[in-house]
Every structure is written in structure tokens, then in C-alpha cells.
Amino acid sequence: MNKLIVGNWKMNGTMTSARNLAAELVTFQKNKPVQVTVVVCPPYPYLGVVALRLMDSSLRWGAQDCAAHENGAFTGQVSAAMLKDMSCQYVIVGHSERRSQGNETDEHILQKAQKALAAGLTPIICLGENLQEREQGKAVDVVLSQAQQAIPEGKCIIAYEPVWAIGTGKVPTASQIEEIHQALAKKKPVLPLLYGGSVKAGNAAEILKIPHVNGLLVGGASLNAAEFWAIAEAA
């Protein structure tokens, strides 16, 4: 299976940074060209430039979340049908920072990533427990739960973060993704499947050495064009 790397710029940047950083990695690409899938996630409003820097290369882009609706009186939403109109091809859904800032449930998920695959969208559904929840033992039945109600039917990643992990600097230990990586991919076989949390040029390499660990999704190292490159070469 291709390795998939995918950027997740949260809300970072300028319509500058942006555009420089998206040429950035297309310069990377040409002259230090990877056999994996790389794919950036821009805020919604830099999403036409973005594209524009990239549309000539390899690299692909996607944005960080879509609504559950089609259109309508939803103010402030984005539908994955005007996603798509975009170019996208990824969309982030799930993330635990939409989980926690958003209130969204797994049922919420699970009707963005069925809008997501009817827009002709791939969605990227992150899953993952927190601290209390690994302390207490409980990460598999969390995580396993989660992929029960939040996954449709349909051609979709899934994406195991550790919300512990995220932006903390901590990471999981090998047997720890292991795990987690083992167990969905025992109930989704046919799903590819990224780590994310706390990811860096410095400990990818290892990460993506662990069986069932599909490729990586990446927060803050993605917004440096040197350092993600890197992580798209330990791919």
C-alpha cells in the first residue's frame, strides 16, 4: 500500500505563508521527488491559492472539515460539495480538536464523512482516547467503539490519534500503536490507517516501521516545508 503523509495546518498562516509554503513543498517535490501520497490541509480561506501552487505537481489537498448538510441555512459552514468544487480530494473529519472545541459526536462524524463520500470525497476520520481513558485501560474499547459508530461505508482513512498526544510532544510507545493499529485493522481491514500525534521528522521513520501504520498525519511539523518533506522521505 502507497504511503499517504497528510498536513494538517490547522489554523496557522497567511494568505503569504500559505502560498509560500505551498511552493515550498512543490519545490521539494520536484527536486527531491517521493514515492509516497502527500497531501496538504490549508485553512478554508487559503484553499484557492494552495491549489493553485500545487496544481501542477503530485502533491494533493484536501481541507480540515466539512459540514453534515448539503447546503442551506447552515451560516459559517462549508459543504463537501463546494469542497470538492475546490479540488479537494481530502477532507478531515473527526478531529479531536472538533470533538472537543465542536461538541461533535461520532454520530455528527459519521454524517460528515457520508457527505464527504457523496461529494466524491475521501474522508481522513480521526479516532482516538484521551489520558483518563488510556490510564484507565480503556484506548482499545474507546477507539473500537468509535470506529463502530463514526466509519460508513465507503472508501474512507482512518486516522488513530492519541488525543494525548496531539501537540503535547508526547508520543505513544511502538507497542502502543501497535495496538491500536492492530485492533482496527482487524475490524477494518480493508481501511488504510495514519498515525497522528506529536509527529516529527525525528521520529517518523520509526512510527511508520510499525506494522499496520498506513502513513502519518501531521500538525505542526507541516507547517515547516523542510521538516514535513523529511517525514515525506522517512515514507
Ligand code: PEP
Given for the second form:
Amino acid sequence: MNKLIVGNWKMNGTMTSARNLAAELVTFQKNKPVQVTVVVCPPYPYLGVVALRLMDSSLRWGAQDCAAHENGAFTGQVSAAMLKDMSCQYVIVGHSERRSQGNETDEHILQKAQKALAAGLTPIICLGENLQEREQGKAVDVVLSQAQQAIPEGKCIIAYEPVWAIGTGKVPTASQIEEIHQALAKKKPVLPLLYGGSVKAGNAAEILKIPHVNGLLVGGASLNAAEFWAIAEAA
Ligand code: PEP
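Next up, the form predicted in complex with the ligand in place of the form predicted alone?
What follows is the entire complex, opening with the chain shown before.
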């Protein structure tokens, strides 16, 4: 399976920095080509400029969320069909920041993933335990329960992102990642599994060696083209 490296730019940057970052990645792909699939997920308003920069390259783009509805009176929301219209191929759903800041439940996430699939996008569905759940020894159960409830039938990608590892610099041990990935691989044998949480150029290769890790979801480090490209090269 081709490794997949996804950059989640979150709510960062300006139109100019988004365009420059996309252009830098295209240059890296030209000068230091990688065989892995590289995807960036900019903020919604910058999808157009990023798409223009990436469209003649092998790089792909996606969004950080989509609505659980098809269309209509949903002020401020963006449908999966609109993302498809912007030539997105992927959409992240159920990111822990959406779960905590947007009060999203597994049920919402399931609906979003279903809308994404129906629009022809590949949903990247994020799962992960929080620190308390980890400390109570419930990580595997929590993640499997999220997988049971939030993942529809179809061509989805799962991203295991322990909440306590996101943006904190704390990375689970290889055996902690392996334990969760093994459980997910058993439950959802055909779906690619990513790891996300404080991935950097310095730890990417080691994480990618863990069985069942098919790629990485990268937050902070995806905002720096050289760092992000070093992660892609590690894959
Ligand atoms: C993320 O937001 O999905 C993420 C993994 O962030 P970071 O790499 O910054 O921990």
C-alpha cells in the first residue's frame, strides 16, 4: 500500500502564505520526488489558490471538515459536494478539535463521512482517546468504540490521533501505537490506518516502521514545507 502523508494546516496562514507553501511543496516534489501520496488540507478560503498551485503536480488537496448535510439553510457550513467541486479528494472528519470545540459526536462524524463518500471524497476519520482514558487503560476500547460508531461502509481512511499527543510534543511509544493500530486493523481490515500527533521530520521514519501504520496525519509540522517534505521523504 502506498504510504499517505496528510498535512492539516488548521486555521493558520494567509492567502499569500498558503499559495507560497503550496508552491514550495510543488518545487520539492520536482527536485526531491517522493513516491508516496501527499495531501494538504488548507483552510476553506484558501482551497482555490492551493488547488491552482497543485493542479499540475502529483500533490493532492482536501479539507479539514465538511457538513453532515447536503445543502440548504446551514449558515457557515461547507458541503462535501462543494469540496468535490473544488477538486478536493479527501476530507478530514472527526478531528479531536472538532469533537471538543464543535461538540461533535460519533453520530455526527458518521453522517459527515457518509456525505463525503456520497460526494466522491475519501473521508479521513480521526479517532483517539484522551489522556484520562489512556491513564485508565481504556484506550483500545475507546478507539474501537469510536471506530464502530463513526466509520461507515466504504472507502475510508482511519487516523489514530491520541488527543493528548496533538500539538503537545508528546508521542506515544511504538508499542502503544502498535497496540491501537493492530486492534483497528483487526476490526477494519481493509482500511488504511494513519497515525497523527506531534509527528516531526525527526520521528516520522520510526513511526512509519510500526506495523499497520500506512501513513501520517501531520498538523504543526505541515506548515513548514521543508519539514513536511522531510516527513514525506521518510515515508
Ligand atoms: C493534527 O492536528 O491532526 C495533528 C496531528 O497535529 P500535530 O501534528 O500538530 O500534533
